[in-house]
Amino acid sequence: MAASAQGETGADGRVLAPLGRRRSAVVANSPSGGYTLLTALDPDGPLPKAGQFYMLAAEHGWGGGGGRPFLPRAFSVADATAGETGVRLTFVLEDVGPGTHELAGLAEGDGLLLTGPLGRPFSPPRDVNPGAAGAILVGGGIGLAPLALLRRDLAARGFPERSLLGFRDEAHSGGLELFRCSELRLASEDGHAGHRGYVTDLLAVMLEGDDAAATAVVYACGPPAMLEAVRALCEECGVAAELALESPMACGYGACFGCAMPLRGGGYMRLCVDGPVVDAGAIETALVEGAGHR
């Protein structure tokens, strides 16, 4: 029997994960540009919020015979829909190492072991900026994943948003079908789609044209260098922003301290429990060493 779709909610708005790891079944695996969209049915978990993540591992062949991968991999959820038989979850993968290779190769009916939803989600726009009249979503590569779910949530609430997505090249792109909106602008470093250059070029122009400090809130997810550029732009323009950061994670619930990063005022945060979504003004830099899915 499926658990309540809403689940238990913590004081900071995050949906709390059930204890332990559970099995879900893969229901779809489809290519999308250079990525894979992996969808599984979670019969016993709650509906996550945009920005939260799951620790994923294949049911079979994970670490078999003493080989890699050993640990589960952290992935933001790109889409989540509750139904009578459970919650349908979609993740965006890129086959870049032993862990992502195993996950990207799963077929319909295969078992996917997951723990989640974990971490702090994106905040409602007016919690970030009380004067917010609209949101700007900035995604780079597979960093578009949590923004796809956020865009859907904002649209359901009637909150206007504009989405800016950037890709390195055509071989490292995909997931656009998750964004069903008219305000979608693209950038690519090789010029295969939209603006030839960086997605932050589009953001800079947009912030110049808006009364940004008073009316905008920026949400971003992508590679560390892109997020650092977003953080610096928003700081320069006085625009409120939240960043979904990426870091190596071994456990996902704060025990291993593998994802610790420094705070602007001193001390550290653990991205898996204090993030992955953070206030851009709370950190000195978004350049997280060792970020990447393997």
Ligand SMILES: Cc1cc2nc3c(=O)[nH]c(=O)nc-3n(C[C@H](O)[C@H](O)[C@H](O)COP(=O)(O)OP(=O)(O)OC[C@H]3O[C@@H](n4cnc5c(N)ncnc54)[C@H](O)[C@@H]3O)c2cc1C
The other form holds:
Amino acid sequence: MAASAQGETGADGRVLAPLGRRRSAVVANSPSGGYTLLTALDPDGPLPKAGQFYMLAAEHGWGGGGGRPFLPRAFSVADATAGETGVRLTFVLEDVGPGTHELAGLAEGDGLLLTGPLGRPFSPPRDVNPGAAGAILVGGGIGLAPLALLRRDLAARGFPERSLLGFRDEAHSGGLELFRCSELRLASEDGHAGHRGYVTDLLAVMLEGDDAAATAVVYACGPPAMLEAVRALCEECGVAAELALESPMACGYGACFGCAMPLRGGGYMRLCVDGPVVDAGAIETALVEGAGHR
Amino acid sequence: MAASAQGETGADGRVLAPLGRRRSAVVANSPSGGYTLLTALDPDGPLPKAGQFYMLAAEHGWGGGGGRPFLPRAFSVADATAGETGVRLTFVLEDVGPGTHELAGLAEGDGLLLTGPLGRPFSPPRDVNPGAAGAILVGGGIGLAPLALLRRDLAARGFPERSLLGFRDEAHSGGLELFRCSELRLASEDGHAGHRGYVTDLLAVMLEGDDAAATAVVYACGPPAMLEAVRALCEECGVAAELALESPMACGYGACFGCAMPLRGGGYMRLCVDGPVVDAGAIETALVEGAGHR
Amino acid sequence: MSAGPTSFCGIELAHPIINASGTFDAIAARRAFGDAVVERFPFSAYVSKTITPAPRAGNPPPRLWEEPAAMVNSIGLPNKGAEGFLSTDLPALADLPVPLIVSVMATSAEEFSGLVEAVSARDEVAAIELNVSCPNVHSGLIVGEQPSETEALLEALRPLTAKPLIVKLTPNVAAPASVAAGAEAGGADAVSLINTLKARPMFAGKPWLGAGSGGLSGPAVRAVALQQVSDVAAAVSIPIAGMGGVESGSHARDLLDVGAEVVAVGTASFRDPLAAERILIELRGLDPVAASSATSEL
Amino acid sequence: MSAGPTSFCGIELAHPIINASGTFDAIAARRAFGDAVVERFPFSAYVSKTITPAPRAGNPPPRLWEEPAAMVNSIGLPNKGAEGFLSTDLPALADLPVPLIVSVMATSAEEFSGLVEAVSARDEVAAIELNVSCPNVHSGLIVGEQPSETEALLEALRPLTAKPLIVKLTPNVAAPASVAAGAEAGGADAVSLINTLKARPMFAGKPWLGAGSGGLSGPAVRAVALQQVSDVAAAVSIPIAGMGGVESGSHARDLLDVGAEVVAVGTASFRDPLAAERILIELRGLDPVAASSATSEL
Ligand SMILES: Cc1cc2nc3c(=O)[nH]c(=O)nc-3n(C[C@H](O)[C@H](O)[C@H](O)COP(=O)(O)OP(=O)(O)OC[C@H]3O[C@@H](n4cnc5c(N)ncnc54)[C@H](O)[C@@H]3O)c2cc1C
Ligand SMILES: Cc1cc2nc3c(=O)[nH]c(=O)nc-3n(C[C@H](O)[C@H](O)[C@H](O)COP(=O)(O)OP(=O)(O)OC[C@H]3O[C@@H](n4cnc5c(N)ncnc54)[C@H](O)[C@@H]3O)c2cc1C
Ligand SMILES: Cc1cc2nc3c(=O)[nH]c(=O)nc-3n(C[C@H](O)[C@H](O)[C@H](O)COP(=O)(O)O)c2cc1C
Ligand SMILES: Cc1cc2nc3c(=O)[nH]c(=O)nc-3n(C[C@H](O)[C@H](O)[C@H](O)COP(=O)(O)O)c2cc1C
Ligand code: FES
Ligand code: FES
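Now show me the form predicted together with this ligand; what you just gave was the form predicted alone.
The next block holds the full complex; its first chain is the one shown before.
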């Protein structure tokens, strides 16, 4: 039943997940700045696409002293490489609560239960903007995770890309090694690295040129307030953008209807199957109660 | 607030517990036959008496994947020695369920939360039988735990003691190193060690002499069926006996009324405060639904 | 207790493990997992998420919260409405290799009648589950909280269909057994329980859920489910679909032991889409007859 | 929200953390821990285990079961009876440095009257909690399940004492708020909730508990407690003692936020006899006013 490393793809280019939860083994887990880079070997899974996510749970100790975490947690895949023994999947996580805390504490060899890859991936640049000449990747905090894999893919296909990453402060930053060969600009609210201020300040400058609307495509992931600033800016400049959003999730595969994201014009989508990557034009605001970390 | 290693004692000779749950650190945890010997350093506690018990929980991971264990678990103290840095407490446990499984997996340095010592200890032999000339300690399986400390105490006071220990089979045995200097006879149901049969066969032989009723005193701990055999035998022979009983416990200090043990003549005692050591004459049978492991 | 083929109010099932309404969307699952969902469908019947006469968007987010060994949801029955469901979803669901049970809810006997008639007209449908946690628009009483209201609703619906009617009971009453007896008296073919327990998680001084309140499900409610199924089993002779916190074969067996005919898996599927398959295998391991005869089937 | 001195239906308390009835026996605790229990008493009031007119032995064992993040108990109200309690226990409890609340239960209004009069006659007693999960011997209805029965009982008891009467509500009803409103209408000074949820753990094909069924408590019920306290707070203006699964200061704060005046700690004390002390410290940490003024007190 194991899917091949190629993976079957669904209608919108998503790679289908093998049915059921499977066990992978942690091959590396180490701090990177204030974050943690967790790498696991998935023997039976396919290669995911950038923007897709996995539902993760530690094989042991999920439940903790207080009975939480109970549900698995969603994590964007930040890197994925197929090898002889399976697919190496890398996640970037920030220890903000019981689930990320358990995952951050896993050691090499520990079991990591996963379901995935799930969700709609980022679209190819020319699907987003037929005239696209270059991609701008905008990440806020831990939101850099899905952009890391996207950047690698774009670079591999020779598509011009630049990454803008913003962090709150030094304690809330990390994962930069995943962007090693990228054209990279940083912003930080405390000024510890790059521009002192928001990453959207950098984006605003970059979108100033007259041809931005015709040639640019923006891919963004980060906290709701940052995504909303990106969305508003792109709307103003007429630049096509895809946003990778977050929401509380129980299942990740459309079963619970818990991950409701309000649509422009009313109604909701299920972010786990209709997203997490959405066209910026599909939503009215990225500021949704309960979405994102904090 | 730390009690001294001497410990305050209550009415029936019990050592009082410091109020509240405290942290001890595991100093050793190793298999012994089919059992596990868990030793922790209790920096603030008093020296317990044989027959007393502690409510234990692992500092981390209590809660497990399925949300159990939730309540702490009761364990008889099997050895206790006061030193400069605190009291070293040894427990013997059998991995039979989620609580014992977590405890069996603790490593040196891990936190062990404990409340205790709790309950009524074994009485001095002459309080049980004024003519007592020798004590017979009868243990079944993991029931050897409280007898180990009792044996050490009796030996230290120069009181003659013999220990009879019975095991189901090799996989359900261990902890014999705690009886190293004892006059020890073994029984096993599968014949792997000592007499093939029940430990109560050995006891029956020992109580055959005419003066048993006048001079012997029996201390027993083990599964309900074995304790019931000991109780019936001692009653028949007129031999005074104390039994260390088990029951499900939520609190261990008289708060929940969960550890009801039926009294001869009707009504119940709370085994955690009125026991776990009881006069064999106080109960009609040791066979109580839900008591003991299995 | 049997882990083998089971008959549930006239529907023949390959085994006793079904899904709980609203906890498995076979169509969405196929988008995520592909045809494997159809080929390796873990349930012996498929119960749809509850549908209503008109489309509903559902509750504002956040809709989920996690509690110790439990979750709270306030989904709010988003659905395409009866017409959308029957025209779009039902044909897609007919691919599934198992009988279909359609869960319906309405706010009056008239609306319920329309739903039951429309759903019952479709051959793909094996049975109808009535989610009755709704207020009677005339009396103002919550139908599923009152034995008499439940009986009256069933009396109104019973003549409209030959298909089995299953009443999904609410656990938030003093005596679910009386409501179940009302359902039986009104002509129900089966009852299912428990639904979620009313709950209101707080966060930073405010209710967390967009709708304020929600329902608790998962392992934490398991012993409550055993109590209620046991009480209901003592009060009615129609079969029971038991559910609430089932995560293992032994949990399923406990529900069968207290009187359920089939067991539904809900929250456990969120943690593992194939939880029900594992639960069935474990249940078979506990049932020597099924264990020996069923080895080749799965 | 205040973590400082609190007035609860006329009783002055040093802080808002009390114990839940039946979950802390100060006399037994003194046997285990000595006078430290009195010197470092973690609660601002002491609520006794429920007493009944005649002595009760309680339920046959086993009485305890563990569920995920919860426990089930079927203790069965063992107690010495009113006379035994008043002559033996009450004098011993008078050593405690806090007001005493005596929990009582009876099976008829007459018996309840006798209990309330006897307990009320004692100066040591600050208030009386009425555990009303009992059937009316005349109507057969469970008093605490019916707003009218609860109101009638309170009307009968109200004239008998000047001491505050607190009604302990059962959570196993559709609308605890209506029962609370009945209690208020009958003259109750406060309500307390939630009691345990009816549960029936199974083991190897049989109910595990000696009494068959029991009550679920602990973290698993916390969100249910928040729902019910919130509903009751919206329906009555008398103060509320909130409880159910409180394990931390933030859980206590959540209950205060939904309308409780004081918070009771139950199951958490089993895991740590000083859980309430920690919970209070954490609650103070969340309340800047109390945090600054109370540093020296504890
Ligand atoms: C598609 C997707 C991709 C994601 N990718 C990443 C990633 O790459 N890296 C990463 O670090 N994170 C990622 N996340 C977020 C990740 O799933 C969350 O960080 C995780 O859920 C936090 O879990 P936790 O148990 O550590 O903390 P939680 O306790 O779940 O806290 C997270 C937030 O939830 C709220 N909360 C508090 N208590 C509760 C409760 N009882 N129940 C529910 N909510 C509560 C609070 O707002 C809190 O700040 C992603 C999420 C989604 C949906
Ligand atoms: C005074 C006293 C002293 C003790 N001393 C020792 C000792 O020295 N060494 C030792 O190994 N043990 C000792 N015990 C027993 C010890 O406390 C138990 O072994 C322990 O409770 C088992 O816990 P567990 O979580 O491993 O298994 P559990 O799951 O608690 O299983 C233990 C038994 O409980 C029943 N059970 C199953 N499921 C549940 C459930 N959900 N809730 C409640 N019960 C369930 C079953 O009968 C099972 O066999 C003592 C007990 C007492 C009261
Ligand atoms: C996210 C979610 C959505 C649900 N939706 C429905 C529904 O639409 N109709 C219904 O009758 N029950 C619904 N339920 C209740 C379940 O069918 C089931 O009764 C309950 O969750 C208890 O089972 P569990 O503990 O196994 O989840 C839902 C439960 C959850 C958790
Ligand atoms: C072992 C035990 C015994 C209890 N005994 C009583 C009692 O005698 N009277 C009463 O009104 N409530 C009793 N309760 C209910 C508690 O007072 C409380 O309402 C309930 O446990 C919820 O709080 P918790 O989750 O903090 O335990 C008891 C609860 C437990 C767990
Ligand atoms: S997370 Fe369950 S439907 Fe999206
Ligand atoms: S274990 Fe709680 S009273 Fe004995």
